[in-house]
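A single chain comes next, written as structure tokens; it is the form predicted on its own.
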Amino acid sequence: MDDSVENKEELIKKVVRGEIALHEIDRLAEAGDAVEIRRKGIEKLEGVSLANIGSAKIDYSLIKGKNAENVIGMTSIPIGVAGPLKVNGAYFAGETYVPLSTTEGALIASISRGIKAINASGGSTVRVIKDGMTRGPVFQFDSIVDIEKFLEWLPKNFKKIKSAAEKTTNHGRLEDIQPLVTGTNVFLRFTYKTGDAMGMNMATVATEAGCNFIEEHFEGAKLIAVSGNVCSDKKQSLINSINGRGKTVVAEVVVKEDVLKNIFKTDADAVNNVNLRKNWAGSARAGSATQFNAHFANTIAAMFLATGQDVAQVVESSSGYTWTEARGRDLYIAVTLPALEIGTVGGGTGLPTQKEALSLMNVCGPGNPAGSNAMKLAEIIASVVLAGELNLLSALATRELGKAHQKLGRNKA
């Protein structure tokens, strides 16, 4: 037995005996060995086999210190493609296949049928109408008298706060600070341009620097937390729906009568009626504040998994509205995503399969000019969401939903 194997076996024993913590293995073994040692230690401790988790290919050096801690292997989720999809955007104009990672049978087929109808109608028209990542710290003051003075001071010192924040980043640009007052609390919603990055970490570090400047230069301002929940990150909120977070995107298409009839076996009035009664009346009756859509989250989650986005941000990224109109015998349909939080650099976008998925759409890495690749990705995702909504509403109008899942979403073997 060579020294490396002997060392691994000894470290596994130490894990089992509780002599070393899982995270300590990273400094005691090479990157690739650390994953194996952790996994085998857990297997012995719990009496389970993690062979499949361990069999997936992984270069731990790409993950270590960036994407995950105490790594023992990789999970595998199927990736399918839909398309090509024709997109008429301000940043992306052309056709592309789109990668979708999911375990839900029928989802990719559903989106594919929606894409077929969109292409037959000339493609989706899509625009990013707002762009800005937010972080919302909370300050404590002694009284409203102090807060009144602070609210007068804040805009006069915006440029200095901006300078302090932007010293921490090469690409982030502070655009605005919106104050919100509750009792002795002042919440400040910092909004940044973040280039091709989703920008949450960038915004956090920059905001901390801006908050330090405020504390140093305004007596009585006490920072309680750099995130006071008005950001609003990884939570449903009306402030994101109204003011936007990340990219606010609208995608639309007019589907002609013959396309509705040939592809979906339905008509504009039937689809519009389902949207009105399901997405609007139904969501309102259920008490929804931000979710007036059929299944944005399905498509957003599948795109996020495939392209290395922060999956927890599906929560706010999938909020939004599906609007339809019967225009004569044609159907107008649009989706509005107020808070699509995505990037093409940073986070999980640099991992091997995620990079390939982004490359499939020609949006991998930084764009030229900066920020353009993230804008392209936003336009593509919104167009795919549009395809998913169009198909599901049509399937509901013709009572095909159960049949589709019976055929494609259930294993009868």
The other form holds:
Number of protein chains: 4
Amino acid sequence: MDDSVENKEELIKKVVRGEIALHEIDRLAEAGDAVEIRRKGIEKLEGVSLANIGSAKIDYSLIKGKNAENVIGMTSIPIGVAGPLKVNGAYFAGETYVPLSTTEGALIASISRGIKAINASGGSTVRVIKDGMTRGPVFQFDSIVDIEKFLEWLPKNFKKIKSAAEKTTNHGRLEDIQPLVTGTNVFLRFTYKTGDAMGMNMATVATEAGCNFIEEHFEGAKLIAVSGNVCSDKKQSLINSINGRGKTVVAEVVVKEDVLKNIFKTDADAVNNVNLRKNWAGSARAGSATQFNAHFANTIAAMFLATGQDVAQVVESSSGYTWTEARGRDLYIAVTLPALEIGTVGGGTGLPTQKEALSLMNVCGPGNPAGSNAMKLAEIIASVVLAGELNLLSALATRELGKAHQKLGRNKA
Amino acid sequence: MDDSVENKEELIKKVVRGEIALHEIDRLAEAGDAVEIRRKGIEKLEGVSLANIGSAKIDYSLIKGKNAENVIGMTSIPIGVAGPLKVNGAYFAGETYVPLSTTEGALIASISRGIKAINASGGSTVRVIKDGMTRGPVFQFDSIVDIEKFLEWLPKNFKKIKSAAEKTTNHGRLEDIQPLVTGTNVFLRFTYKTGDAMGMNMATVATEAGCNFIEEHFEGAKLIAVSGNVCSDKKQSLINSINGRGKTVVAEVVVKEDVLKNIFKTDADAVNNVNLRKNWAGSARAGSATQFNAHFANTIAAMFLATGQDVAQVVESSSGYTWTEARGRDLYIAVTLPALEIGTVGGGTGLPTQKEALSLMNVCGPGNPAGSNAMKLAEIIASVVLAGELNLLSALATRELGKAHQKLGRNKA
Amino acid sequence: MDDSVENKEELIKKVVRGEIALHEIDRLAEAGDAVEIRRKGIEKLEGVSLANIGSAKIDYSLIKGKNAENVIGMTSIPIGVAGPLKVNGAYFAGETYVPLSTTEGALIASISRGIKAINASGGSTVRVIKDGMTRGPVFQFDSIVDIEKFLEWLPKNFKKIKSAAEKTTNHGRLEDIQPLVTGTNVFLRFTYKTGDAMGMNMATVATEAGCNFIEEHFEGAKLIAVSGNVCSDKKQSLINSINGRGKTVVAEVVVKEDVLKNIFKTDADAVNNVNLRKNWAGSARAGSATQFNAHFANTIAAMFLATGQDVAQVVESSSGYTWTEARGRDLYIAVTLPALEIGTVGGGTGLPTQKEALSLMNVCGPGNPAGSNAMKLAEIIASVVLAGELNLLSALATRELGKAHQKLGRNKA
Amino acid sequence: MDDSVENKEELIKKVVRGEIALHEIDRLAEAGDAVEIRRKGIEKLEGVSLANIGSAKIDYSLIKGKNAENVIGMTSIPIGVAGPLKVNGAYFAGETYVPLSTTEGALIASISRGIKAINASGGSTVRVIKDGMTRGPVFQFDSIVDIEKFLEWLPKNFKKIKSAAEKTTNHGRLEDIQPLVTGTNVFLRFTYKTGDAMGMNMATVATEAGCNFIEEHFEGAKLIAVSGNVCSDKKQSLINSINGRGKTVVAEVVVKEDVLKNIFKTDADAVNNVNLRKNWAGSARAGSATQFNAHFANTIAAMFLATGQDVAQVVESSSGYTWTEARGRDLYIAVTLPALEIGTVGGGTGLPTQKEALSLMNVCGPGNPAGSNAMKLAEIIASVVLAGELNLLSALATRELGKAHQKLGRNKA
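I have the form predicted on its own already, so could you send the form predicted together with another copy of the chain?
Below: every chain and molecule of the assembly, starting with the one above.
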């Protein structure tokens, strides 16, 4: 065992014993060793294996016929950790490291600082207040006379359509069909409970069965497309924000005056002022109809990448609202995410490194009871989004953003 | 050399000689070998090295202090290729393979089929019609009386602000400042030419210098945040769609009747009907204000991931419009992307696998002349988006989507 | 009896016997006489009195304490008629003249031409597919923990809230309460059936009672405003377009090839082309999120003015979609109005001239059964909107708009 | 002269001497007399004639061939006055009564109370910060290749297009053409200075001439419609809010603590809290993309009706933002109207009662210098909108809205 190996082992022990902060390792070891020390320290701390994240060896048979075609290898994206973050959820209550994949310098450091402030304030309080995955086919009719009849027929036949749809799935449950009429077009927004899966595939297959039933039993209804864009998948839309898609989550924290001062060198009024002018007046002025926030998208993209979510769904998952209030000299801050679309089974969640990232938070695979892992993940992600907002707004309030860029290279909003 | 090795070499040669399609390799070799054969075939065909994509060994010193913090390793995402795609651009004219990273089964296969139809129609025709990266700070004033004076002062001092801003950058050029007033808030949307860089960082640093100049020279202007959300970065907004952000690109193709029939088993009227009802009536009905398209986000996310773009910018980069016209029995289809934010230098574009993906298209690093590589990349991405739209709309027109899902596992819209 | 009187009587008879078109009178008598001849002809034809429209003498005791304060007199706006229009509705089936108040030259003439084409095509087919007036208060809470409890409490206490709300009204029926959460704000969208009244006042008073019940029975719910802007009253909003407000109405007609040719000198493809490029691509490009139409607002403003509706509600009532399809060589055209807010009792509907305008269509005051007059009026207005769209799109298709302006003075879109 | 006449004369004198408030007259005389007393009092006070508002006798030759067709008489709408209001504008500085036509009880009383508070705070401060009327035709092209050439051709030929357009008008000046591309569609947003006219007709005729020039000189440009909905006329749109249409106006006032207390029984924090939760969070949540206000539409509709503006343009003219700040214990409140479309010549402004309403504010007909009357009117209307917002937000803050309804019959938001 040479000096370097000895030194690494020693540093890993220090990580485990909490004697050294994760970011300090970069000063104590060369780049590759620092990565290994952090990873191994966390493996020991959390009792998980992060072997694939460390080596990136791939068994391509896991991918073939499932996640991609014409594969020529793997794209590698750096993954870092922030935390541990204290989360007070209805499903997840406790502390967890959070994995973040990004190529944007300063993002993980920013979130880490936000987490520090949240933890110093007792952790985030978070609730999932709505849950449902949607698919919105479009039908063509001849006349409003037929459509009127169809609108009467639809609720009367809901149970039969539900039965037809649910035959295609073990976990999906059809809960609602919302009709929208425009000329000869009838859009039907099917909403499902989908357990631990994000559920888009499940919802599509089930909706197709539902549509087949409709076409067979209502003369004059002609399916044009199983997705008529009122889903709205991989699109921001008011229908998603108003009615919800995936999980609707709110995470909040009251940050004490001294925490604001010590960690951010700012105060509640200053942060509130930035939030109102930037996230409310600014987004309104820009016509940014579903994103009254500073940078939900950064945090969500980094967590989606790390955990195997569908990154194209960052589009609507990053919709939402950052709300602040000065409570005396303390700051109340909440993030509301109406359309957080995530799962812990299916899609990219079964890939080797992604699986490990989920395991790091103890939310890999199906939950017990079913659906609870996805709920936990939603609570964690919303809490990390909260950390990202808290930090960026505070940084702007003290005009530190520029300095952060120049030091760590990229900007966050 | 064992049989397997011999066989691999033989298959690589067949790939190079065009005797075998990329997707056929999966039937002829086990999963890992198939990946290697495809990769090596393409390396030879294109004269590039894709070694990192193959092995994913990382030199972490490349990342440290630049792309991420608290790094514990790498997230691996499958990367496949589609094409070669024929592009008739003002900057890129020729054929290229396109790299796509995704965890969504069927996406690469879908795009490949779209490319086949585009190629059979003579390739995509594509133009970048606008180019400019923006940053939109917000200032606070006391009264509309001061604001009125400021609005008069601003154009008179543009050159000085420009000079202050450009001192911070070698490549950035400030072209315009657009003011927006709301109560005591003045938002200023700075627009820059940023060469081959996506340019957000450059624009932020330069804008801060510009803001400093303003604060120093106009009494009563108080900077609240260097980003006031009218940028709009990592947010969809009408200001981005109306005024453009990054590259504004249009890619089009006229698909002949027989191509529609042979490749998609459909016709121009059917595709046009799906497009109108789904992408126009559906998006309008959903309140999806900037995305009148089927799945720009899927294609853009896959290309952004592969090439080291900022994946959080998929949000606004996926804004845009799919326009179809039946021209006799042929189909005209165009995609318009008002806010495609991409670069070939900076950010994640310098990471090992991402660099190789850019090299595969011959657009890695700074272009000659400066800016031309980013233009080429924009033309290519828009053309791939066109392929994705053409295929999905055609698949919906023939109601094949369900079958595709069931075979390849995930849905695309 | 002098010549002029004799002549007037003769012309009135000709109007009654259908020997002369309404617009021709302008050539045969001086301005004031022409107005009188038309009015008296229609009085006889329809068996109504239009005395106030003719004389504008006002009994101010009708207004005092009801419709306005600090009254100094009356504003006079010209009122004309178009039609008779053939309407095939579920509530109104038959022909009716329609009253239009406007100061915009060419508007009534345009609508008249549209009506001519609709009548030649068998009349408009129209259905009200949704009906409900809304009020959306906003409550403040301390924490998402309380909000979660409130969201559980709300449906369990719906009947009690409904009972409290309905105590304030004879006609209003509370049908639904939709919650929307943003940080510490909970918006509740109350939806009512309001009979023949537009119902905003009724809904407000009832909602206040409902809010009082909530505040008294759920600790921690604090009412901030009985209107929290999710109503959305006198505002365009996606929540109105998606969920409906007032009446959601669709009116349609298939215009035969020869009618298009004879009346408009155009054809189905040309009108369809204008509609797609202007009303869909154009509105999308402008960020006109709820108005994919040419000039609903013109028609609705003119009918609202004439019939005593709240003209500030033209704002959201003019939301909606114009859909066209070439059916062979015929043109299908439909208008969809998601938020047509009208009544035949209350507000300005009881004023003298407004009452007569309603009487002209036989929809003045409460219907039998209750609510049916408002339904009839909704069907008529939507049909007139259809006429306005059909004419303007056809005029644009033949590039006649310019000439119309130059002849009649004002433009329509 | 009977008692009643004597009494009327006496009361008129009291009005002139300021010994009696306008609303008190209702208690001292019967309804018709009260109206006459107020009107005559104001006539004397302001030195104007309001004869038509009093008698509503119409010379129909004024309307024929200009404002309406198939006229059968006049619709009468009550007109009341509020004020006098103190306005500190760049064009209008002084006090004025403001005429408001409405059928909604309580509106004029509400605005009157708002005006009282504004006057007690020194009057409104108001500025027009942008001015331009737009028309947005849509052209069809064959290919993006042609469009690219056209986008290069356009600025080079701007002067020629301007010259062609301006030949059609004495007052209109073409200032800018903004292109927007979507597939084969090119929308061109022409912006004009139009003097004292609202200018829509002028802009349409001039734009048609400009379009003719384009079609004649650029091969491949085919005009589809002179209005392609990017104008956006009689439609709310982000392009109007972002770039402005008609006048962009900001009116503000700082309301002292004691004024808030004495007039509204509220304080700055309470009003600010209502504004944030209702006008910002509520409008965002509803997807009300261009109306972050409480009831601009009410005030604007009432002033548009009274002064002969195009009431269909209430739609976009009611777009805008209400901004509040607690300044210590005082309240800063501002309204920002990006698209206030008004004129003092043309359209309905020449009708008898409308003309008198304009005269009451001394802004009837062409201004001196040209355009200054429209500027004055814009300043006054924005100030009245400010009064309406201030009053309603304050009423909500004290939960007085319900009582107001029950007393005066209709609600305002």
